[in-house]
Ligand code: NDP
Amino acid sequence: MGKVWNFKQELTGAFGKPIAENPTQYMIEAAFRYHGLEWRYLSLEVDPSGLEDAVKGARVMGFRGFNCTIPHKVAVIEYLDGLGESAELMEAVNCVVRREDKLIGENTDGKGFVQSLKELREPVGSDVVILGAGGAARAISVEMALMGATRITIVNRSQERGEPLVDLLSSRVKVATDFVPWTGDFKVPETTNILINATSIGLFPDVDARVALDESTLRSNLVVADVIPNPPSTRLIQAAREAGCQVIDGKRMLVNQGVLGFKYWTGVDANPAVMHKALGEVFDE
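Where the form is predicted on its own, what structure does this chain have on its own?
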């Protein structure tokens, strides 16, 4: 009997808009090859008006899972069959997993960030400032609260979006939380230990976009993080390095999130060094 051929590849991917600048596909497919998996990861630009149809398409085409990025992390929830514990608490999804015939929303944003942070300092007892109130801010703030942060300040231009996140943190994870309207250049309070940009400001191609921040208030005892993976060295990260801060760039967070998502989809513990190497190739490092 001849060789049995199987030309069907298992599908994963990402839904977002914009999506072309997102390097996740290159990183995940490098891990697929390394681990001998005949899988594909597709970067798919999905307009908010087409999100429901995109989820239906993933369902009928047998996707094993997919990531959601800007602007779909909250909106996707209504089209799924259920949520994992972390995603339900955060009310945001960045990783969808097929479990039998159901699509379940999970969230790896916060866990990926905390894993990166722990390489520099423990979250316990931290006074944290988060710029933004979208899906990434929700995930990171909840995980930071669960890991023992003592105070979280949400800084956002829209009060209508910022205050519900403050309410969520105060009521569901019981952490002291403040909302500060983002008007003008934000001054980092002297009590702050960790500053996180959870907005899309500075994302390629708008690499010269400036986070409205009083850079003179960046101090060497701060940990400064930026969720943007492309470019990993944003204007904020550069300014923080010049001020002597410890920094966490979006590339490190992306790898940690990728390892978690890879496990959800395939059951395999991905080699993070393979993902780091792939991103190094993308950014010529």
Given for the second form:
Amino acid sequence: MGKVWNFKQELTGAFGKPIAENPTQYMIEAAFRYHGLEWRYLSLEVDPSGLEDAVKGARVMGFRGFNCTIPHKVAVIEYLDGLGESAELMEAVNCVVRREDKLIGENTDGKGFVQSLKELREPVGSDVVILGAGGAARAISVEMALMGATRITIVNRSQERGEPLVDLLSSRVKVATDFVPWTGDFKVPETTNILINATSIGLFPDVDARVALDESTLRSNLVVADVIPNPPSTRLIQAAREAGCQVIDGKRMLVNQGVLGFKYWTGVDANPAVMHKALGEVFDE
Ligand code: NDP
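Rather than the form predicted on its own that you just supplied, could I have the structure of the form predicted in complex with this ligand?
Below is the entire complex, every chain and molecule, led by the chain shown above.
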């Protein structure tokens, strides 16, 4: 008897537009190989007009799950069968998981951040300042509130995005919160434990863009985090290191949200060092 071959690979991927510069495929497939899984992760460019068909396609082709990125994180919800707790609160999905024959929307962006934070400090009881009020800020703030942060201050340029997020945090997640309009250089209050840049400032190629912050208020007892994964060593991260703060860069957050998605899809605890190394091959440090 010859060997019985199985050429069918399990499918995962990402739906987004643009998608070509998203390194998740490289990171996740490195982990599939390391863990000996015959799985694939495909970077799929999906136009908003085709999202419904793309989700139907994923269903009939038996995808085990897929990530959603810009601009699909909210729009995908109506094509799914249910949502996890934090995705429901955030009203945004970045990771779809097939459970039996149902497609369930989860959000790993905030959970990936919290996992990175827990490597340094417990989130319970923390006083957090978040710069930004977009998708990343929404995910991180909801997850930090669920993990027991006692106060969350949202600092954002536009009130139209800042105020609804503060309303969501106080009414649905029940955390003390306030909105500060971002004008001039923000001074970090003395009571703050954790400062997070959740804006897109500093993302490649605009690596010299500056987060408007009074850097003399970066005290050494602060944890300073930046969501920007590329380059990981942003101007803010560099300034925080110089001030003696503990730092969390966006690459660590990206790895941790990848580890969580990997676990949702495969049931396997991926080795984060393998993903970290893969991203190191793609991003300039
Ligand atoms: P959004 O477009 O939803 O939000 C962008 C936010 O940045 C808004 O609050 C916007 O403010 C603010 N902003 C942008 N430019 C400026 C500026 N010049 N000055 C002040 N505020 C500014 O984006 P997302 O939240 O989805 O993504 C933000 C970043 O997070 C991206 O760079 C993305 O790569 C990163 N990210 C990283 C992840 C990781 O795992 N490391 C996961 C998810 C996202 P306003 O409302 O005033 O326009």
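Residue numbers count along the first chain shown, from 1. The model shown is predicted, which means the values in this text are computed figures rather than measured ones.
In the two-part rigid motion between these two forms, residue 116 and residue 241 are assigned to the same rigid part, each C-alpha being placed with the superposition that fits it better.
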